[in-house]
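Taking the form predicted on its own, here's one chain by itself in structure tokens.
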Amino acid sequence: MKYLKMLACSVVTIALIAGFAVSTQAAEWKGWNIHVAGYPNTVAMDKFAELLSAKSGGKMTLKMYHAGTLGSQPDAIEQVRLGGLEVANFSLGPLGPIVPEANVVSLPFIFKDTDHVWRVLDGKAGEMINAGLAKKGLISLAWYDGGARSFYDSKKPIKTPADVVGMKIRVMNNDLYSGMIKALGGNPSPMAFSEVYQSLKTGVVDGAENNWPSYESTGHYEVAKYYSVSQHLIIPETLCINADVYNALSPEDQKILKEAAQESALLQRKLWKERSKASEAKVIAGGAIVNTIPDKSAFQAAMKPVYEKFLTDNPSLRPLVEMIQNTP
């Protein structure tokens, strides 16, 4: 019997390193991604399955789940790097505690806009993030646009850092977005994407931060109808792939990955733009209250500790710190 015992568990053992195998060798790969049908993401995504079938001639398939079903961001991250799940689109933001080079882009006002983020990705920082991603098991195929993120909430419109204080903000689960708050006078409340709305309507906390496309297709601005706009960050987001699965690639299938993953992110980029003018027209057609801070620099000055601890805690760090502040 315990012979017996000892050889069904050696079978299980053997069928799961098979599994795991023939996981990473699957003709059909799972594409995670949080956002809802029609986001330019979601839309990018399937985009992006298309493409990839067609210029593999079937070789690579990609079924793609939305809507975050597979499981919560911070889930859908480790299911990536073990290989739970192959394919996803992830904002920078909660892969910064995991990947220090990416949490660089989480500085608030790093970035001069939008323009600068990409010269900058283009660029020798961008592979230096990459680089940082792929020693977490992450390889990075192309970036999407995750729009600049302002504050809004329930009380009265934010004009100045003084309009923060006291103030309860939630905010992605990140140090150093909880430092941004902090710095600002108001308390940090991290949590999950999909508890904001019921927290705004119930007061747990009095605002939170995003972009256009969320604050309109969440329904936040049902609740919290003042939207200052700060753009005090400015995240990208990447579409990435399993390091294991896609080394397991011959060159010209990693060839074909990264293009089929560039001209999605081309079409995300569009589309954003085009949601994200469509989405402050709703909002404001709906009842928000927009503002705008023509002078950002009593924020700003309000992030020297948040530097500060940063640079303080990842010494090594800082020639990337700078060379993004650098990039024209």
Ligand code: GTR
The other form holds:
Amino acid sequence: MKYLKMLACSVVTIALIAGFAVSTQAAEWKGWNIHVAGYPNTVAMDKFAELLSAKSGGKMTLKMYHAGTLGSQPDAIEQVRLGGLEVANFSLGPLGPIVPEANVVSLPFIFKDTDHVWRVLDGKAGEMINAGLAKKGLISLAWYDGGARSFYDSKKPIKTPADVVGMKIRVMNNDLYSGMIKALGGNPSPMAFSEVYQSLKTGVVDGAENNWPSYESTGHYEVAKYYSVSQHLIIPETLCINADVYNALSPEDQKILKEAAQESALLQRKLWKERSKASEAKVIAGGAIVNTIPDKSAFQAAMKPVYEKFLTDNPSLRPLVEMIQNTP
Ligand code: GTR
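Now that you have shown the form predicted on its own, what about the form predicted in complex with this ligand?
And the full complex, kicking off with our chain again.
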């Protein structure tokens, strides 16, 4: 009897110790990324996971799922907000319909260049965008470079807005982009990133728009060879985490998380510059025909109605828009 009691007691002790060990061992987070192996964001997210584990002594661990294997970007945004996924790298483009403050960056030609983006995001405007994201359950830990997006298509070089008339152009999921294509006289076709190659190839759409690295990594240049350097959008990207997960962390762990994210962002921005040049060279070698547009004012003028509609629909965002425009 005594022996049995001792046995029961030690079984309980072992179970308690095991249970304790399990409960203090943080669960492994899942991270979403849309890009393929070798892409700057992919390399930087892997670095983030590595730094997180090293800096926290294995307390915070992240398993990355790349190439959109865990779903499309709009779906993943919902997942991170709800906690089905913990971490992700999102473009502010598809976040715009959910976070009005973040949508301001999707106004065509709002940024002068990438350095302007960093000056804006490092200031009050960045704080306002972060606050908007937090209200929707996402904590932004760092900003990644998303380059400048330009039009490309399978028909002809786009030299003036008139060349877009009647063209079917794929856009990301955001009414602002549909409005932008309509303002040029084209037909917008919102569609997931993963479907664009096939749609260009089969003629479901005539064109799309993206930065050099994505135009190259997706192989879109093989099926839409005219790349017209309109640079109508410069959209930053966020490395973000579910707000509940973040808020449950100790201040020390939050600090580690932010440091790891900042380091990964520095790496991403460096790799981005290199990859942009390499991608441009690769698509040209692969047969892409690059059309430069030295004077973009006709495109800017044609896209003006997008601003007017946005400010009518979101009057409270006018100060944020002006803050960005007035940032030197
Ligand atoms: C890329 C961006 C992705 C995705 C994609 C698209 O430049 O990094 O997050 O938004 O464009 O066009 O869907």
